[in-house]
Structure formats: C-alpha cells, structure tokens
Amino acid sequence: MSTDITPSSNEPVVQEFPSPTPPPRKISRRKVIALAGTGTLVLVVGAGIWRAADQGVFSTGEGPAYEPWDDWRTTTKGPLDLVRAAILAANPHNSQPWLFHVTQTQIDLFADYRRNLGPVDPFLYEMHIGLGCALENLLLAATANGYITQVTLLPDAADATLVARIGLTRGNVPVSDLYPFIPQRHTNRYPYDTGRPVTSATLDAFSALGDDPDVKVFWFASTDMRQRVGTLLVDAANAFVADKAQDGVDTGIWWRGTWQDIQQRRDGITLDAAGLPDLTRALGKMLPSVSVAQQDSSFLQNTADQVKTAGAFGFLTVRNRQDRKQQLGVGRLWARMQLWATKEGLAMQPLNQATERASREVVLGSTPHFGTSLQTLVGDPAWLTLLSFRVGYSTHEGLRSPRRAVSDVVKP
C-alpha cells in the first residue's frame, strides 16, 4: 500500500478559509494564555469586576451559545432531536462544519465547505472526521428516539457536500449505553493524572469499539513510545507555529476572544476550553494582548505539558487516506471512543499537529518529515494516520465549548 497522500483530481485542496462573517477582533488564544502566565496582578475591584462580568468570568458555560448542551433532548421525539445530538459532536477547531436537511423520514448530512480550516486541513480530512462524529451521535440518538436507520454514505456522486443520507422508520431497537453521555463529552486539555496508568485492558476496550475493517487504532503506551510520540507532537507544534499560514488560522479566524464573540458566533476556540487553571482563565479573559513571541511560547509550553501527562497516545489510521468513507469511519469511531471514555471517567484530546504538518508538506512539495515519522511509528505501510490523540485520567473536568443552534444548521 502506497503512503502517498496526494489528493485525487476531484478532491478539493483548500488554501483559504472564506469565513461566513469576518471576526471583529483578532486576538489569539495564545495571547491570553501567555498574558495570564506573565505574573501580572489585577485587583478585581470597581471596573475590574465589571470587566470580569463583561467577559463571562462568572458565567462559564452559560448563555445562548451553550444552551444546546442543556436542550439536546425534548419531550416530543422527532427527527430534530437527532440533529440536537449531532451538533454536540467533536469537530476540528470547533468549526462545526455541518448542515442538515430534515424531513419526517430522512435526514441528509452535508459538509459546509465555508467552514473549512484552510491550510490546517487542506484536503478536508479533519472536516470529514468531524462529520463522522456528528453522524455517530445522530445514529445513537435515532435508536433512543424510536427510529430504525438506513445509512447511505456519499449518496450523490454529483454533490460532494452530501456525505450521508439517513433513512428513518419507526421501530424499537436497543439503545446504546453511550447515548446518555453525549452532553457530558468534552475535549479535555487539562493535565492528566500521571499516577494513574491507562491499562492494556482499557486500551483493548477502546479498540473493541471499532467495527470498520478500514479503520484501525494503534496504541503507544510504554514509556519509550510515549516519549517518541510526544517528541514528534512537540516538534510538529513548533513547525505549526513557524508556518504563519497555519498559525494564523488558529490565532485569528477561529479564535473567540470576547464573551460577545462567543455568544454571537457560537463556534470556534475559547479560553474556557484550553485546559488552563481557573485563575489563569479568569485573568486571561480580563487582561490585554501580548506579543506574538509570548503567545507562541505559551502555546508550545502548553503542548509540551499536555504530552508529558498522557497516559497513552493513539493513532487512528485508514487504508486509504483519500477515501471519504474511511475519513467518516474514523470520525464515527472517535465519537464512540470519546463517549465510552466519558462513561468510564477517562479524558481524551486530539493532538493532530503532526498529521496537519504532513498534509502541509504535500501542499508545499517539501520533504515529508512528519509524514515519514508517522509512518515509522505505525510500522505498517498498509495503515495511514488521520488522527493522533492522548488519553488518560484528567485532573479537572473538561469544560463546554459553544454550539450553534439547530436553527442555524438546518437547511430549508
């Protein structure tokens, strides 16, 4: 099996992100993380208290942008309840790249290309992983709402944005024990408990969640292998920061730096979801900007701290990286793994800079350093990495990220 990841001729290579509405501010997640770590003292009195309230310091996880986490089920069971579950799925950079067309007997799931990540995800691999996560949530919700489903992937060769068609008929089928954990699942970027190892039995249970012969998870749990993977991920983070085309997506387009941004746009990266100590988050919301050098330094330090506390690393791999169905399959397994982790008290976080750099190497035509390194770690040329992540027992509960309302993602 070839390890070439050059896209096929009909596959979009996205160079720019056409944001639906330009962000009003371009202050990065890393700027506030860096600021909070500078030792600056803020007296929270008078205007400081006003500033804290204005920036949502006392309202973490609240407001219209977070209501979908609470309103994900209604007393009347119907197709829209399936969409309410789907939009809570994991997705890259909280870009929420989905649209739905809903009738009483069918739901069509579409990729919203306007919400792509540009040079971070030029071949839309991560977008389709996120769509696979949404599909899995939707199917779990279907059984709980009394539906039997018939899934057709990529049903229209003339419309690449239509990724799945889900036929709905009424019927009684067993409800998955993962379903109740949909609103409790959150990406957890906090440090993990290094005194509590992730056992081989736990990793085997994760692997057993897979049922797609074209998708496989590789684990790296020994001290030596965790060190090797961690070093690669830190190196990739450094390369990511050095590439201003990729770095700018993270620090500008998808960053939601104010409480108003979060509540109005209901997507993107927020300080609350960055895995920072409570006091650091509060200060970061109130303090002004810092230099690019400081923000990048803090981001890299955060990445280094995250890899150091991983209980294990995993690579989700496929046989054909260009196959959209296999990309969706990775997303479906990733969704199940995260829900099972939530059920078992485990935490998970994607750390995907190495695969993002591998795609960037193809776009630039440069030496495939990260692509080759990933392949060496997997050790089997038949399997190609699409998503890398860490797992462990967290020291802090992961916090909510904003979500757009169902009315914002349903097509007429």
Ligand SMILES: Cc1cc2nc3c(=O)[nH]c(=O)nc-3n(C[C@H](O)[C@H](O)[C@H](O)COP(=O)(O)O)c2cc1C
Second form
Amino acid sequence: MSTDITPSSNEPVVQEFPSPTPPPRKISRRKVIALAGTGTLVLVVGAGIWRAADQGVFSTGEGPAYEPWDDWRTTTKGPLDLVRAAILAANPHNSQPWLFHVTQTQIDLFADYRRNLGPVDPFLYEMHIGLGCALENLLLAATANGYITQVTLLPDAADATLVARIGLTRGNVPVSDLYPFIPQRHTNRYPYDTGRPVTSATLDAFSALGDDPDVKVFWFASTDMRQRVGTLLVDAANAFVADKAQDGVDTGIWWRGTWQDIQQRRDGITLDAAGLPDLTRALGKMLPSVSVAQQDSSFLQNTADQVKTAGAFGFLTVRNRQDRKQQLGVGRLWARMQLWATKEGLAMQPLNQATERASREVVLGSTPHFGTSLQTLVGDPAWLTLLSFRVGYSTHEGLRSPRRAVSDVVKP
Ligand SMILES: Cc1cc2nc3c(=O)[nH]c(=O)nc-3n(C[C@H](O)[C@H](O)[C@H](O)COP(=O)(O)O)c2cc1C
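Can you give me the structure for the form predicted in complex with this ligand, which would complement the form predicted on its own we have just seen?
Let's see the whole complex now, leading with the same chain.
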C-alpha cells in the first residue's frame, strides 16, 4: 500500500488573505479529538516503552540475576571457581536447592531443604536430581581448574543434607569436552523441529554417557511410542493443574512474575524461559500480572505443543527410587546429557509431570494411575522412572533462567 502524501499537480491552489485582526485560534472539535488522540497515543506508547523497559522486555537474560552466566569463569584461582560452574546446573523449578561449604582442599555440597517444592516433590526426588546436576558441573569444572577429585556421596549418616563431599588435590587430569558448554546449556521449552528426526545413533550416544549401573535410560522414539508418552504427559499436566496444591507451587510460590522480582530473588520460573513466541513473551512481560488461569492455560497449551514436536522421549530410571545416591546419579547423567546435547546442537527439556503425579498419588493414597502408566511404558519392573524428558532439534535457542550469586549459596 502506498503512503505517498504529496499533493497531485492538478490540486486547486487556494489563495489565503490575512485577516485584519487575527481571529482567536479556533481548534475544531475534530482536531481536539485528533490531538487528544495523538497525545494519548504518545502517552500510551511512552508508557508502553517505559513499562517494556521496566519489565526487562529489552534486557532478556541481563541484569544481576543473569550475571552468573557471564562471570562463571571469573577466577579466584581456588575452589570457589568450581561453585560458579555448579550453580549453573539444571534444577527443579529453578529452586536452586543447594549450599556449599568451601575450603582449599574440600567442598561439601548440601541440600537446602528450605527450598523444597512441597506437593510437587514430596519425597525430594527432584531436589536430589538437581543436586546431582550441580555435582556433575562442579566435577567437570574441577578438572578444568587443575584439581583431582575424590567424591564421597552422603558421607555423614547423621546429616542427610550433606549429599556429597568432594576432596580436592592439585593435579592434571584430562578436561572433558562437555565443560565449555556449561554456560550455554539451557532448558529449551520451544517447539522442536519436526523435520529433523533424532536418529537411533544419537540416542545410543546419549545412553553411552551413562556409567552408573543403577541408572538407565529408556527411549521412546517411534511414532506410536511418542504418541503414547505424549498423551500421558498431557494427561498428567491436566491432573497437575486440577490439583490446586501442586498447581499453586508453579503459579504462586516459584513464579517470578515481574522483572524486579526476578532481579531480587534470582530464582524460580519466568516467562522468558517458558518457550513462548517472542511477541507473546514481550507482551506477557508488559502485563501488570498474569492470572493463574492464564498461566494454567499457557502451560497446558505449551505442553501440548512440546509433546507434539518431540523428536524422542526418554525416561531416566533407577533400581530403587528412594535411594538418594541413585537420585544423585540421575542428576549427574542428566547434566552430561544436556551438555552433550548443547554441544551437538540438540535441545532438551524435562517434562516430569507424570512422575510428580505418581508421587502425589502415593501421598494421597489414591489409585496409582500415573505410577502404573509409567511402569507399563518402561516395561521392566526392575527399573523405576525418576525423570522423563524430550529431545529434538531446536527452532529457537533456549533462554537463560536467573541464578543467585555464589555468595548467596556458600555456607560459612
Ligand atoms: C528434576 C528436574 C525436574 C524438572 N522438571 C521440569 C518439568 O517438568 N518441566 C520443565 O519445563 N522443566 C523442568 N525442569 C527444568 C528446570 O525447570 C530448569 O532446569 C530450571 O528452571 C533452570 O533452568 P535451566 O535448566 O535453563 O538452567 C526440571 C529440572 C530438573 C532437574
């Protein structure tokens, strides 16, 4: 459409004569409305830009809450450098349930029970998976920083919060090629590219990253199996939303709805990391608040899109679900898998609502619908699911989630 507004050459030219006394300047009603409209528009646009800036629309992934992704290699030439890598690990709901006690020769990794997910993770399985992820990052960083490590899991029978003791001595060991990808790894909740299948060779390469005899990955890659797992995850998402105790954890306790909240608390779930289209994400950030109903419907819609575009699903399973060491083992493998995926240009996302529902069924004493369905899919009673996820080729880079500073997670 043309936007040219120059008058055409045959436009009549009206000559104007000055009045003897200039009349008071009259502004027509229409003009007043037009001007008011312009003013309002200027105000609205101005307020919109102000609100957009205030809510971080133009600063995605920036500010103090995101600095740990940039300064992770700032070195103190000591063990604290390993903590910088550990805190960038995946963890449930970005609750960052960790504390570190650091000396020159040892790091103790503690679970911070205050940061539990309540009815979403009543047995702290997910918390310990997240701690396993942090441990793996820490160990990858140890070799890169010239340390030989000696790891003891749960070294103190009297203190269950002390999940790992890592002894450090100076020495040279080969550095893993996964290490540089620590700050590039992000949970990717965008739709995946359905035109690029994930080959069985790729799935085998993922499986080969595991070295713990108590942890095993089961793959669901055929159209039929993806359909079955996808349906289960969508059903679980619906059951999750319908259960106000679980839903409130996502939409209330761990939801960070404003830019100020994110920058101050530096944890939790954010709109930026939700995998929404860029425009929806920007508009969502500008809204004064997103209602619980909007959050729920967006979560359900997202889940439906996410399962539809999965290249494959995987279940990380263990022999004994209650065993903390095995939960940590799942975390360690998940960390390696996600880093390897990042290196290979693949995207990954846990979709763990079915196991969250299975735990909830145990708490409520209700019929184990999701527990049984997970078991049926695995098809081997020796292996129990702790983490379900999808993998595929990304259509959009995964965005950063906030992180607390190292100083906030180091115990005196
Ligand atoms: C045990 C565990 C369970 C998780 N469950 C889900 C999930 O069900 N859905 C999801 O979108 N992300 C899930 N995540 C991903 C976390 O929300 C994510 O790691 C966290 O918000 C930090 O973001 P980042 O991984 O991009 O650094 C899970 C992560 C872990 C470790």
